[in-house]
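Listed next as structure tokens is one chain, alone, in the form predicted on its own.
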Amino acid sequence: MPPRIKSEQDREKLRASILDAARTLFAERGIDAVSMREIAKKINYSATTLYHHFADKEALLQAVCDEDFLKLANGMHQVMLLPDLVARIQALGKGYAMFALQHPNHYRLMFMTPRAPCNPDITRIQQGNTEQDAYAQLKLVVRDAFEAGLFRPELSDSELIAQTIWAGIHGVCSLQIALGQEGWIQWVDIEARLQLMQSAMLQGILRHPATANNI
């Protein structure tokens, strides 16, 4: 029997656990494969209990999302404040990639697992702003780059720039949790990996790669 609802921080608890085992559930499974009851059935509560703190899938699947990206974005307020353009784009780079690897269920859920787009209604969070869209801080670091001239002449379109950088990590983070455990593939260190992929990234699209550092 599950136990009672006494306080606020009950509730908060509750509401953790709900998000957890949602995350869970959707990250291995699939969304639409997936019940509220089966969530609910997974922390010892009934589908009810679920409906008193999400109005619907939809809604849970949301506060799923949000409080995923926004952990994510909260992660780089320091990484924003490097001085040094270059500096932070790597810096972007392995925040993100740090976030991928120490949350794979959340970076399942946010980046490898199909679903319906935003609902604007329901969500958190405003794209495009740089406290809580970790995209739009990689598109504001890059747009400065742009602006300043450090990236290669032919290179004309900054967010083409940005969504390009944001692959590279995306690929060496997604093949490590979807395959990093299979033991056919003889896996370089990870964090060689990155680094070389980071690299790779900066040498070629870089007015001068000089000003790349190994971070």
The other form holds:
Protein chains: 2
Amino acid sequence: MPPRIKSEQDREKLRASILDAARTLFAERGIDAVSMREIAKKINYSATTLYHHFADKEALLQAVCDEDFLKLANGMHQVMLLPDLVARIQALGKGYAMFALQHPNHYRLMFMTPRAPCNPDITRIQQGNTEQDAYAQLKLVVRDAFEAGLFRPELSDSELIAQTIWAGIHGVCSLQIALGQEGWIQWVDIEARLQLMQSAMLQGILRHPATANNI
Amino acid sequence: MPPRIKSEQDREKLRASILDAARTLFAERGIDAVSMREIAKKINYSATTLYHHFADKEALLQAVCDEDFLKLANGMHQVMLLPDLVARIQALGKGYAMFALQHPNHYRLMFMTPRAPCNPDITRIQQGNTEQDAYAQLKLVVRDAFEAGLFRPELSDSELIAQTIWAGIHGVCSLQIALGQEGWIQWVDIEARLQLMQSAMLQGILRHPATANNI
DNA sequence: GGTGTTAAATTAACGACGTTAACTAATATA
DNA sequence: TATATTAGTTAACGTCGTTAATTTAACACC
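Form predicted on its own already given; the form predicted together with a further copy of the same chain follows:
Let us now look at the entire complex, which starts with that chain.
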């Protein structure tokens, strides 16, 4: 039997250890393959205890993802200091891809697993807040570049541009995570795939593509 | 109690109706949300009967996917008759995307789920066979276009180009499948996202991008 | 020190799941 | 007609997410 909790601080500590155990197991074996009982056993509690901290499995999963989203957005924030707008977009893509490839299992939970629409009652992330939401950061830079007239004149929607850039990087990363180990595809080096995706997309989107050559 | 089966033909008919019921339910509500009992009830059989035709749920799912992917590759095969190489690449991408968006749950299993990829022990698809494998078809067209000198001179690896095109389309589709219902992203129309991805990538890759404008 | 009160944790249970064993009834074959 | 095979069933096992009922420990107060 685990020790009783006394202070509010201890309660928070237990909550954090549940999150840690859940994240590890989810990342190791996938969401459906991990039971609430298993998570509880990992920290020497009974399964019911988890329900005193999270409404259900879905809420626990959402909390795990929230933490990862914040971690990702934090890393991106430094990139935003770069002066050149195109360089900023490139660095955002590179940083995003590095996060995805270095934390493939978290990335899978965050961006490759369909879930019930994000319920504002259970997520604590403030979507749209650039300090907590990596996509909001990309949107911001792309809008700045759009207003600076850096994109081709026929492109009239900066949100569409941001979503396309995101999709391109995500496509390379998620294919690598999902099928990178498959023997029947002769995968080219992942760095080369990322680089070609970046440069091809920028060449296709920028008004003066020359600026995209130096990566 | 359903009628007894007499001939081998009837047996095959039952197998097909199991596949149909499973496909419908999987596509409607997702794989994990559908039980074997439910599939069986839909065709007025007991759950056990399914196990006389498929080893387990995984095998049933794989059989459903096999059928659909053969259908995909078949549809692609007609596209290969188009005379213009660039138009062929564009049509391949469009067909691939339509398949992904119309069968999101099957697409998710084949291309978005690591560790449960196309298992050669249970799949009957022959990877690399252009009649059964859509990626092999893309590779073929891209190599033809490469040898025809359609790509930028600095691009020296046709497999890298094929993988990048695949990643771009896959990125749009898989983001839509995984996060398309998320309210916190103001998604632009999926058709527009696909079109920009196609045209931007082609503009970035082709030697004479003008050919990519007419979609 | 005893006595409630309350919060934290537990055990036990429910209904649904995938799957399997044991069984039944109908057909085919001899 | 007797027997073997086959297609289908029911019943059961162990696990799952989740909840109700219950126990246990720490604290406040007399």
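Numbering follows the first chain given and starts at 1. All values reported here derive from a predicted model rather than from experimental measurement.
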item: Rigid-body rotation between the two forms - hinge position, chosen from Q90, L50, A97, V64; value: V64
